[in-house]
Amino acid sequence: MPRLDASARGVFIIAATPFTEDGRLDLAATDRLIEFYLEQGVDGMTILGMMGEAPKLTEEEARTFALHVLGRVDARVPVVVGVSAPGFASMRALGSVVMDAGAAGLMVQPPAVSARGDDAVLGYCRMVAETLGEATPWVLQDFPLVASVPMSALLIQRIVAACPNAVMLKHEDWPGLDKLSAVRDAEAEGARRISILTGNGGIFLPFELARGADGAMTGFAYPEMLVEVCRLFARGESEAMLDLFDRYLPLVRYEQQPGLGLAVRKYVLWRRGALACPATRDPAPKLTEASRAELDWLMRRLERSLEHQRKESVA
C-alpha cells in the first residue's frame, strides 16, 4: 500500500471500535464493520482516533486492534492509525509496528500540555516529526474544541514548513471555514500544499469542500452520504450535493451532541447491521429509551425520504 501524501482526497472514515456487551474488544465484529465501510465506497479508513475510543484501550489492545484491521483491509484502501499518546516512546512503538504492517500513515493530536503558545505547539510537532521518522507521513489533527490546543492558520503553516513529513491536516475547528480558507490562501502564496480532510461528523462538509478541503475524515454512521457529497462536489453539482446533504442533516445534527455523539453513532451503525453490539466502553454516557426512540424515528424518516427520491428518479 502506498504511503499517505499530500494528494490524498475523498472520505477516510473514522472507524468505530467494536466492543462486546461486557466491554471486551470484539475482533469478529470488527471484520463485519470493516466490510460495511468498504461496501459504502470509502476511500480510506482511520482507526484509533478519539471517536474510536483510543484513550480507553490498553497499549496491547490498540496494537491488536490496529494489526487486525490492517490485515482485514489487506491494502484495499489506505489506513491511517492514530498514535497520539502522553509520551513519545508509546507513540514510536505503536507507529513503528503499524507502519511495518502496512499502515499508510499516522495521526497525532498535540496534547493540551503543549498549548502554551504557538512556539510550544510547534516545538511539540517538531518532536513528533523526529520521533516518527522522516519516512513516516503523518496527519496533524486540529480539534481544539476537545483537545484545547488552538492552532491558527499561521501556526499550521509554520508546522507544515518545519515538518516535511506532515502531509495532511485533519481540520476540525468550529467555526473553522475562514481558517480553512486562510490555509489554502497561504498555499496559493507559496506555502507547501497539504491534504485537508475535515471532521465534526460532516456537519459543514459541503461548505468545507467549497473552501478547499479535499474530503472528509469523520465517522458519520451513513458514510455513503459523505462519499456521494464529495463526488457530487467534484462533478460541479453543488445543488444536487446540498439536496442530498439536506436529507441526512437531521441525523448529522443529532449525532453531533457533545458527549453523546459516539453512543448515537454506534446505535445507528448497530441498527444498520454494521455493528454486532452498540456498546461504548466506560466511562461513557448511555442512550436513554427516549433517545433511542428519537433515533429510530429519524432513521425511518430518512429511509422514507430516500425511497421517495428513488421513485422520483425512476419515474
Contents of the next structure:
4 protein chains.
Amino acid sequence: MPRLDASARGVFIIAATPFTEDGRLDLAATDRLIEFYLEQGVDGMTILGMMGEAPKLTEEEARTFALHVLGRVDARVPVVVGVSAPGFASMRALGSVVMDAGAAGLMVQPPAVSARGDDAVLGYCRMVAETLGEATPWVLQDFPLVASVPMSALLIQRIVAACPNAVMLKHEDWPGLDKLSAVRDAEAEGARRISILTGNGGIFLPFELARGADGAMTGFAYPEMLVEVCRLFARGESEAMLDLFDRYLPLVRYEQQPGLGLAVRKYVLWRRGALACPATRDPAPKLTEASRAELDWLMRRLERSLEHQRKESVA
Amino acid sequence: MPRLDASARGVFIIAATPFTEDGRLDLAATDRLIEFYLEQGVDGMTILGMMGEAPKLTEEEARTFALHVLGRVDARVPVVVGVSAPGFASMRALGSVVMDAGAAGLMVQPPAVSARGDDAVLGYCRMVAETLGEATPWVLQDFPLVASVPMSALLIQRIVAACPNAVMLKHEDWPGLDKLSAVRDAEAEGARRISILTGNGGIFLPFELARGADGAMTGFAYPEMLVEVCRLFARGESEAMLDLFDRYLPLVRYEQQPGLGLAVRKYVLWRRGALACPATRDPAPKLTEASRAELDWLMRRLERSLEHQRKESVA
Amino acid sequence: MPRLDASARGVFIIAATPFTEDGRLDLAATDRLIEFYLEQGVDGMTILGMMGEAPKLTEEEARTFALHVLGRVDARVPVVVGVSAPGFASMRALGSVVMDAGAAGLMVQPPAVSARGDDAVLGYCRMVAETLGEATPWVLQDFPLVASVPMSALLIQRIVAACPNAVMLKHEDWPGLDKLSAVRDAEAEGARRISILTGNGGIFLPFELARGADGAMTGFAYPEMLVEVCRLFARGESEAMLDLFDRYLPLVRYEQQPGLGLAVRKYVLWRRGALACPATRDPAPKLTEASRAELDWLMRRLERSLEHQRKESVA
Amino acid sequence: MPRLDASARGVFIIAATPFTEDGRLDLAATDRLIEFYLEQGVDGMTILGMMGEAPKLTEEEARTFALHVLGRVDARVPVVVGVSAPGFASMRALGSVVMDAGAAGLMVQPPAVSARGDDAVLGYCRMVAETLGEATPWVLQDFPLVASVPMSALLIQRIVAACPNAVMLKHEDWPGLDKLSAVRDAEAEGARRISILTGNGGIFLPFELARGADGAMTGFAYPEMLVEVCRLFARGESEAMLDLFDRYLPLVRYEQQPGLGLAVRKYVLWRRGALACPATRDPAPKLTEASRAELDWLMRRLERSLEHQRKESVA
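Given the form predicted on its own above, I would also like to look at the protein as it appears in the form predicted together with another copy of the chain.
The next block holds the full complex; its first chain is the one shown before.
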C-alpha cells in the first residue's frame, strides 16, 4: 500500500469501532461497516480515532481491530491509524505493527498534559516524529475543543518545518476557517505544503474546502454527503454543493454534540443498517428515548427532502 | 414594570452593544437597534450579557448604557440586565441602579475561579441571591462552554431550592437536551418550577422547546426566526417549525463560533440595517474579508430561500 | 495477602518505576528499590501511580512490572496498584491480573473527560466499583491539580455511600485541609469511615494527620521522614514532629513541582543509591545542570542538619 | 516619581487591600499597612494585584484606593498598579488616572479568554502596549496557575521585542526555574534585558535569585524575610540566605494555598498588627478555626526559631 503523503485528498472516513451489545469487539460487524463506507465512495479510512473509541480498547484489542481492518480493506483505500497515547512506548508499539501490516500512516493529537505552550507542543511533535521514524508519515491532529491544546497557524508551520514526516493536518479547531487560510497563506510564501483534511463532523466543510482544505476526515453517519460535497466543490458547483450540504445540516448539527455525538453516529449508522448494534463502551453518555425520537424525526425529514430533490431533478 | 417571574416565556433577545467605528458607545445606534428588535416581535430583552460585550465596558459605560436602554424600551417589554462580575460590590452597584430604573431582573453566570465543584457553585449562588436581595429576581446562566462551570440538573435543583429569587435558567449547556428534560422531570416530582430560556444562538431551539423550554434567550441576528419558531411550536406545528428553522440553520451554525460569533452577529445586524456600525471592542477576533464574503453568500441564499417559500405559499 | 480495608494507616510509598538509561523497564533495579523502601519502614506500597509513570508503560509492561513487584514484595506489606485508564476494559484487565497475584487493592482517579460535574463523577465511580467487582477494594484518588476533577467533601460522601468497595481516599487536593476535616466531620455524623492517606509529596502531612488523615501515600524521596512523622504524631509529639518535618521541607518543596517533580524524585533516589538510574521516560521534563546543582546543595544541607541534630541529641 | 524601568530590583511587596469587618475599604488601615511595609524595607509596592483583591473592587473603589496609596507613599518608593481587566476601556481609564498621580508603572496579566496560544498572547500584549501608551512602562505578569495562560521563554522574548514599554516580568510560573534561566540566556544572546521579579509567595526565591531574578514581587506576610534574602544573596552569602529562608519556609508553604492564601496572609498581617482587620471580600474562602490554630502554631514556632537564632548570633 502506498504511504500517505501531502497529496492526499477527498474523504477519509473516521470509522466507528463496532461492539456487541455486551461490549465486545465485533469483527463481523466491522466487515459490514467497512463495506458500507467503501460503497459510499470514501477515499480513505481512519481508525482508532477518538470517534473509534480508541482509548477504551485494551492495547491487544486495538491491535486486533487494526489488523482486522487492514486485512479487510486490503489496500482498496489508504488506512490511517490513530496512535495517540500518553506514552511513546504504546505509540511506537501499535504504530510499528500497523505500518508493517500496510497502514498508510498514523495520526497523533498532542496531549495537554505534555504540551503546554507552543514550544512544548513543538517539542512533543519532534519526539513523535522521531518515535514513529522518518519513513512513517503521520497526521497532526488539531482538536482543541477536546484536547485543550491550542495551535496557531504559526505553530503548525513550525511543526511542519521540524517534522518532515508530518504530511497532513487533521484540522478541527473551532472557529477554524481563518486559521486554515493562514496555513495555506504561509505555504504560498514558501512553507512546505501539507494535506489538510477537516473534522468536526463536517459542519463547516463547504467553507473549509473554499479556504483550501483537501477534503474531510470525520465520521458523519452519511459519508455519501461528505463525498458528494467534495465532488461538487471540485467541479466548481458551489451553489449545488451548499444545496446538498444544507439538507444534511440538521443532522450534522445534531451529531455535533461533544461526548454524545458518538452515540448519535452509531445510532444513525445502525438505523441505516451499517452497524449491527449501536452500543458504545462505558464510560460514555447514552442516547435517551427522547434523543432517539428526535433522530428518527430528523432522519425521516432528510429522506423526505432527498426524495423531493430526486423528483425535482427528474422533472 | 413588572418583575421577572417563573412564568416568563418567548424570546428574550440578547441585545448587542453598539459602538462607533472608533470604539465609543453609540446611544443613537442603540435606539435604532432597540426598535429593530421590538419590530421583530421579541418578548423581552437582555442587555450586558456576554454578547453585549459587557466585560469590555467600564462600569460607568455599563450604567449609562443600561439606563439608556431602560428609558428607550420604556416598559414595552421586560429588560433583563447581566450583572456578572468578579466581585459582589460591582454586581450590587449595577444591579441596584438598574432595578431602580425598571429592569425586570438580573442575570448572573457563576465564575470558575469562585465556584469549583457543586458545593462551591451552590455557595456562590447563595451569596448572589443575598447580594441582589430577595425582592430582586435573577436568571441563573449556565454556559459551561465559556464559563467552565459544569452544572448538573441536580445542582440546578439545589440552587433553585436555596435561592427563591432565582426564577429563570438561561440554559446553554452543550449537549444540553437531556439535562433540560431532567430539570423538568425534577419539577414534575415536586421541585419549584422555573422559567427556562435557551441560548447557544438557538442552534437546538426546536428540540429545546419540545423538551420543555419556555423560549429562547439568545442573540441570533434574525430574531424573527426565533419568534416564529416559538409561535409555531406553541401551535403544535412541528414540521412547519423545523421547515422554517432549517432555512436559517446555515447562518445559525456560522454565527455559533466561539469568540468570533459576536463579530458575525454584528456584521449581519449591520448588513440588515439594524446596526449603524459592526465594530466590536478589542480584544476581540475580527471578521476577515473571506468571512464577510461567506456571510454575504449565506445571507443571499437565505433571502432566496425565503423568497421561494413566499412564492410557494402564495401558489 | 489480606485485602485493603478502611483501617489502613501509615505510609504507603508511591514507588517509582525504574528504567534503564535507554528507557527499558529495569526489574533488577526494581528489586533494589523495593528493598530500599522496606528498609525505610514503609507500611505499604503503591505502584503504577502517576509518579510510577504508569501511563507511559505499555499494558504488557504494566502487567510485567506489577507482577514482578508483587512477587518481590511477597506479602511483606500490602501493595496497591493504580489502574486508572481511559477505558474500563484496560482497567478490568490489569485489575483482575494483579488482584489474582496478591495485590491488596486498586487505585482510580476519575478523568475529567468522563466526569464533568458531581453527578458525572459519582456515575463514573459507580461504574468503577462495578467494573472492579464488589470483592475488590479500591482507593479513590482525588488529585484535582493534575486531573482537573474537583470533588467536594459532600461528593466524596456520596461516592463512599454508593460504592461499598471504596475503602480509602488518596487525598491530594490543594488547599485540602478543611476538606479533609469535612470528610471526617461527616463520618462523625454517620457516614461510613474510610481510610485517608494524603499525597502532594507530603508537603502538608503534619497538619493532615492532625485533621484526621491516617497517613501518607506519596513518593517523597526520603520515605523515612514520612514514616517518622507518622510515628511522632501517633505518640503525640507534635513539636518534635514539626522539628523533623521542617528539616526536610526545603526538599519536599523542591520536589513539589508539577511535571518536574518526578525527575527530582528519581534524581534524589539515585543519589541515595536507591535507584540504578534516574531516567524518566519521554515525554517528560528533564533536570538541567542547574537543577541538579540545586538539589545537590539541598541534599548537603539536609545531611548537615541531620548531623547537627544527631550531635545535639547525643549531647 | 521616576518611572519603572528594566533596572528595577529588590522587593516590590504586593500590598493587601484592607477592608473593615463589614466589607468597606479601610483607608485608615491602609495608611498603617503602608508604613508597616516601608518599615520592613521594601523597595517598591504593587497594589491592585490579585492579592489586592482588585477584581472585587468597583472601579471607583479601585481608583480611590490607588490614589490614596499613591498619596500616602508620596514617592518614598515606586508604586506599580495592577490594571488587568476584561476590557481595554477599564484598563486605560484606571491606568491613565494612576500614572497621572505618580504611579511608577502598571501590571497586566493576559487573560485566557482573550489569549489562547502564543500568537494570541502576543497579539493581546501588543494591544496592551498600545492601550497604555508608549510612555507608560508595564509589567507582564506570567501566572499560569491562576490565569491558565502558558508563556514559554520564547514567547516572553517575542513580547519583549514587540512591546518596548514592557520593562519587567512578574515571573510566577511553577515550575519556573529553568524558564527564568532561559529568559536570561536569551538576553545573553542579544534580547533586550528586562527586570524579573518573582512571585508565588517567594517559595522559590533563593533559587530564582541564583537563576537571574532581580528580586521578588509577592505578598508574603513577613516582607522582612524577602528583603533580607535579597540582601544576603547580593552579598554572596548563600548559606546564610538559605538558613534564614528555611526558617520562614513553613509559613511560606502554608500561605501558598491557591484561593485560601490571601486569607492566610491577611490573618498573619493582622496578628502582626499590620492590618486592623483580616477580612477578605466575598466570594472568598475563609479561614476555619483549625486553620487559625495551625497558623498560630507556625507563628509561635517561627518566633522561637528567630529568638534561638538571635541568641546564637550573640553567643
